[in-house]
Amino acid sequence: MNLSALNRKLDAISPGIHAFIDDGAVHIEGQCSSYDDVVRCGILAARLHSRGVVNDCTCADVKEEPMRLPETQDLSLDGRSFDVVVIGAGVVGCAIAMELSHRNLSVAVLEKEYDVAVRASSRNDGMIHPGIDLHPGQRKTYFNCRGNRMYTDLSQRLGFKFIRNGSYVVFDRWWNLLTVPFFHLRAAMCHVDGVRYVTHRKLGRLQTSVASWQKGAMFLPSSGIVEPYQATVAFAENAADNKASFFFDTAVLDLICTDGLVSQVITNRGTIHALSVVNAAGVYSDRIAALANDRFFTIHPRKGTEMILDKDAGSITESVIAKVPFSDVKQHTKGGGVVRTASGNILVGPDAHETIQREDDSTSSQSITDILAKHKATVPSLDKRQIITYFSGTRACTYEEDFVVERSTKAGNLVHAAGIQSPGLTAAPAIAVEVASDIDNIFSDIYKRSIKVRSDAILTRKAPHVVSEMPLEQRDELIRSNPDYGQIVCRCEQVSRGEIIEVLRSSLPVYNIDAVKRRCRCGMGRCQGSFCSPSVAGIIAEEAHCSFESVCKGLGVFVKGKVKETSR
């Protein structure tokens, strides 16, 4: 499709849609009459297949709503200066950091929100995909395949849990079986090792809670679990071990650019000097790349839900189950399935829906009864009764639906991470491997600077005490030596004092009750945290020496009339 076809295809959907290539990218403008006119004009125009699609269509049915800003404004931070600025503490930009941190370089993390992982990085089902779904050749493809093969070393450097349980896509139609060599042929494209089909009798034997009509399973051994947020905090972590400083309540609102390079990053605490800077902004992400006059994507947010099911549930499978066909190209999502969780617990979903708010976490009982009803048919013992909690959360997806890893070419020490919705938490190990290269090439190439691993860099992390994961003359021996460890907290997770203390006098400690539920799980068991919160909030009021008052459920403490102190 050349401009003028797609000039008369945008037309046809919404009259006075123009488009029109800049600087190698397609920028689409004018008015359409509905949010999902708006979208469908800027996946048509992905099919030009430039460098990217700028869709700055506007609709009258809905308004974008302006970026949440902390309330937090002093100048705690005018006049610092490092070598590198890191804008998102979401997966990508921890393991970013992580990455930078080993390096001779000063590095900086500036996140709006109050902690690590706070939006859709906790927000999703934790899979580490085995990436079979994915087309050969694109950006996603190539850091979905090294990210995986990363995370086994990983888990075991950094403390967090890992379980590579493999997947199963189920065939509901005899039909189906043709399939079967297409999938060992993508997979060999797309390099998912391990892929082999299992009969239905067989799957009937492994697999007890499908539902009869199964014709067998394509399984995949590559596919894997993580605690999306206890990965994002151990990348952290070791971040900050490795003496990166992190600010919360910190919001980029604008980029100076000074001879074609960045050099001020200005924020809601003053002015940063910065040598680099990367974008790692999630859904705002093209908003940054703007602000240094680089904008050629646009991020398009996407909102999918999840249902959580008490532990009772973890007997229906070991594994992740999801039906063929596993992409729905309509929605451009690969459609959700049944996901054993690294804590036992069953996920079901996501589900997907174009939204034009980049912050909407709102969940509906009308996602909930659909995403069931339609993993129910798959897995006929998932109960509406065993859900203990849902969440919603939004994907940054560009119009290509693909990655956007690579340095600025108006900003010459920029490098954008961008554009990471799913398979994001896989990749994410191997973007910051790439983006880190970038990162030594920007000083070689600008400042003649050699960037080098440090011989001092703390490449593992101990791994936090989980006592009801402990056999029991282990955790005899350590409420002998500490008696916190014996007092639990929890009932619902069976947490204790002492594991809540150890997160608070971690590395990277942050003092509020969702930042200690994301780090031990304190609170997300069967009541949600109805029973332990008040506890929780009096350990960290004598951790932060605050009052109880001042302890919240997900904004910073505030000692003094500041933010605590979180960076190091």
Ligand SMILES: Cc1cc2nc3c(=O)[nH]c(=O)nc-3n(C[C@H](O)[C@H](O)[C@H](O)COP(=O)(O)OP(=O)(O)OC[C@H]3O[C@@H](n4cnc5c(N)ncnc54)[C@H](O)[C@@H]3O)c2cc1C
The other form holds:
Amino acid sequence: MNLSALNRKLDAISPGIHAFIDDGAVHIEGQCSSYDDVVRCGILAARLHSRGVVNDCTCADVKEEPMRLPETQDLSLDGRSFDVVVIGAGVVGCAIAMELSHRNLSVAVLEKEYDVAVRASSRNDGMIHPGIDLHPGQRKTYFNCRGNRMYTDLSQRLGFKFIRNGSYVVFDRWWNLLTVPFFHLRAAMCHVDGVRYVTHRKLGRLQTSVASWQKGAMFLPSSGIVEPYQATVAFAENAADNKASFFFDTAVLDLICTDGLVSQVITNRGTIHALSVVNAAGVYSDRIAALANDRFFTIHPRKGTEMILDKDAGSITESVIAKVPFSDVKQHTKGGGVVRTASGNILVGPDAHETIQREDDSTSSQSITDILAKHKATVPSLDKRQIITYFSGTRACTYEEDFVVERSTKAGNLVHAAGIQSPGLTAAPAIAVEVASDIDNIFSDIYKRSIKVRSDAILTRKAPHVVSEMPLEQRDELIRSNPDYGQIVCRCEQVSRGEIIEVLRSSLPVYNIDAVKRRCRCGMGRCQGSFCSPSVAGIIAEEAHCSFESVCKGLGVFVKGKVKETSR
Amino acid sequence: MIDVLVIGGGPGGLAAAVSASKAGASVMLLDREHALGGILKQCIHDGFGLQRFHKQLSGPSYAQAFIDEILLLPVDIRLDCFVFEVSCLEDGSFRVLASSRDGIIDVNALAVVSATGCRERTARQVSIHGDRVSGVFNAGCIQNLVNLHGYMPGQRCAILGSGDIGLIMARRLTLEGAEVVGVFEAKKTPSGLERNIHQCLDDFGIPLHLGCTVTRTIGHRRLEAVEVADTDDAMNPILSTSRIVSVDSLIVSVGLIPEVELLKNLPVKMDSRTHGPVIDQKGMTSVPGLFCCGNSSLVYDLVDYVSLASETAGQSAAKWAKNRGLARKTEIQVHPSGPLLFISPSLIDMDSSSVRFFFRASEELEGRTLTLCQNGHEIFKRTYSVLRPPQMETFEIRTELLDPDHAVEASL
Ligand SMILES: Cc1cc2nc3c(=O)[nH]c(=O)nc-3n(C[C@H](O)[C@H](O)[C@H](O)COP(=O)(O)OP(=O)(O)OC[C@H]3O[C@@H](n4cnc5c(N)ncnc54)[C@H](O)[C@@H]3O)c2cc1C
Ligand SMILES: Cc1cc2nc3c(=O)[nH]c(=O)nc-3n(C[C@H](O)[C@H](O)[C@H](O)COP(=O)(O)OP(=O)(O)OC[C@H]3O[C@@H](n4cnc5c(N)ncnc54)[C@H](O)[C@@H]3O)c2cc1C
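Can I have the other form now, the form predicted in complex with the ligand, not the form predicted on its own?
Full complex below, order starting with the chain above.
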């Protein structure tokens, strides 16, 4: 397709939509009647295979909500300067910060939320994808394949749970079997190891909950799972151990460029000087790029909903049961299905819906019903009554449906790690290696400074204690050395007071009920914190030396004031 | 080796431990909390003990009566002990593992009484969707925060579900100066006791919206509003009736479920109606020597009945430990039919002289008769002028009336 053909097609969607090429990227402008049409125009424009699609079309039916900003307004960071400023503390930003913190560089991570992994990085399947459903030429494929292999070593060094439990891509039609050679071909092209075909009979024996009418499966042994927030926390804590500074409730509002370099980063807490900047801002990464006048891609958020079933449903599978990807190629859901999580629950999802709202975490009963119906075809025993919770996240997709990992052509000291949609969790460690080497080059090219990994860099992190998984004697010994490990606070997940205090005394403590929950699972069980949250709030208040009433759960305060004086 | 190990120090566990000890057994009681009394510690309203003590007591005073008694008996009470595993040994005895601040407790017992209480269904379990915000609580959590810690969930509250705890908390929050904008119940009839509707809502002018449910939470940091809608006969919301109510907290009181976590790795048969284990009139489960009582066996309406049934369980556990290995000789099953939410026990041990039944109707009924039949012969019948699901009914019959060769059909 060429530009004039594109313009004709755009005009057919909505008269007046107009495309032009600027600096190698295709820009589209005009007014559509609906947001769906805006997305359709963007998808069409991507078929031009330019450097990227900048979609400036507007629509009449829905309005984008502004970015959620922290309430803090102060000058506490004003005048500080760092060698590298990383924008965004999702899994990508944290992996990058970790990699950079091992070097002779001063690193700051700016995050507008109250903790790491609040956005997409805690709202996903936690799958370390094998990468078989990706296109061989894409950057996604390259980073996924490398990232997948890095997780074994990372999880051992940094003490987080990673299980290579494999996944089954189940065939629901006999004709699907014709694709077996195609799977093997893809596996070879994308460097996916160990892929093999499992017959109908063998599948029935290995995965007893898969419906008997399924026609066999491909088994992908390199597929694995992590708790995505625990992996992100591990990266962040290692960065903090190596002196990277994390600033939460800190939003980047503007970038000041001088002589083709970003020189200042404007935040709600003052202006920071930076020698280099990394854009790892997830769904806002196109906006950050725009602040540096570097517009060549647009994020169109794609929302996905997941549900978590009670651990009692854990017997459904030890691994992942996915459907063949061809049945919903249009949907762009990478993997997922019925997933055994690293903590032993069953996760079902996600779905995929285009949305104009970049931070829409709300859930709807319709999504839950649809997802359940879809996966019941493969696993009939899925039961709505076993759902203990559900959540949604938004993927940061570009119209090219690929990652943007490169040095900016407009600001010489800016590196993008943008458009990191699925499988971004898998790819993050590999992206970090690439971005770190870009930063090395920036320092040698622009500042004539040679950047090395410090000999005293800390490369390991002690795994936090998990008393419920310890052998009895060891657990007893631990309790005798610190009685707090004997006092169980969260009944469902059996988390002790000691584990909660450990989290609050880590190198990167976050005094928030939900932050504690993500780190040690306290409140993640079937009662969803109704028993333990008052106790957790009490421990947080003690450790942070603050009042009980100021303790927050997520963004909001947990309680609102005290009872009347007289009644106590 | 101890004779009887009791898990839980609420009214169920206390009554079981007291009666087992009085029957001559060596007894150990473990509770994960720092004080005895179970959930009654946070139930500071009165209304407990009318059946048993013929006066209105608060929850803590009701529990105190049993605590005073147990402290005089040679019961080994261990607090701050969280039991995390119960397993069955080859000789039929049990191994119980608990975590305490002094280390792991590892004990053997001939009989175990599980009296671990119940837990609440959560907002997620009744499919509440919308924005993910702070400010959505379970009623039990609020009871704990307000009554034991002295903190308020918010100033403008909506209550979803008309369970008793929700009703009681509606009154408590009002007394503490919060505005309770209403209690929303998806069903056409309330699920709490009638006296609580009068004393907690009517007397304080708190509106009860029957046939109305919360469909969505709205807010950014803290809850700002909820969307409510009327429900159709299948209890599904009618979207055209939805409206926004501004509140800063939503309190969910949508039912209790027996806590049976510890029984899960034992071959215990479960009762799909009570959501507790299948038990006989002595509280014995399908695992010989393992007893279950109180709210972990079935959800009771009055604590007085918890005490009553738990005493029997404690005595029977002591007897079982003494005559080790003497399992049920003859047992018959009870099959419910008609609008019965449950009838318990679902198993009758013919060796004891009587059976006390507890049941609830699944809907509001007038002038209905409950009959027990065996092989077409009527054994027992009683007509009730009115039956309501929140209210449990109880009656006792003698086992000599029963034919050991046939199941009992209970119909309403
Ligand atoms: C439903 C779903 C399922 C998925 N499943 C998988 C899976 O199984 N496996 C897999 O590999 N991947 C999966 N993914 C993809 C993966 O979750 C993401 O690719 C990954 O989390 C992206 O990480 P990130 O750090 O780029 O983004 P984020 O985690 O979103 O982090 C970006 C951060 O930048 C911050 N930020 C933005 N703007 C600013 C600003 N102006 N100032 C300061 N801070 C800012 C945000 O607050 C945010 O915390 C899934 C995604 C979704 C939505
Ligand atoms: C939140 C809530 C509020 C209630 N309010 C009322 C009310 O106002 N009026 C009313 O009549 N009834 C009320 N009830 C019902 C009330 O629970 C019963 O009447 C009665 O308290 C049940 O006694 P129990 O001993 O079976 O359970 P509980 O009183 O719940 O006692 C169970 C005990 O077992 C302990 N335990 C549980 N698991 C373990 C373990 N693994 N290891 C060690 N110890 C363990 C618990 O800590 C607890 O102390 C309420 C129930 C709940 C859940």
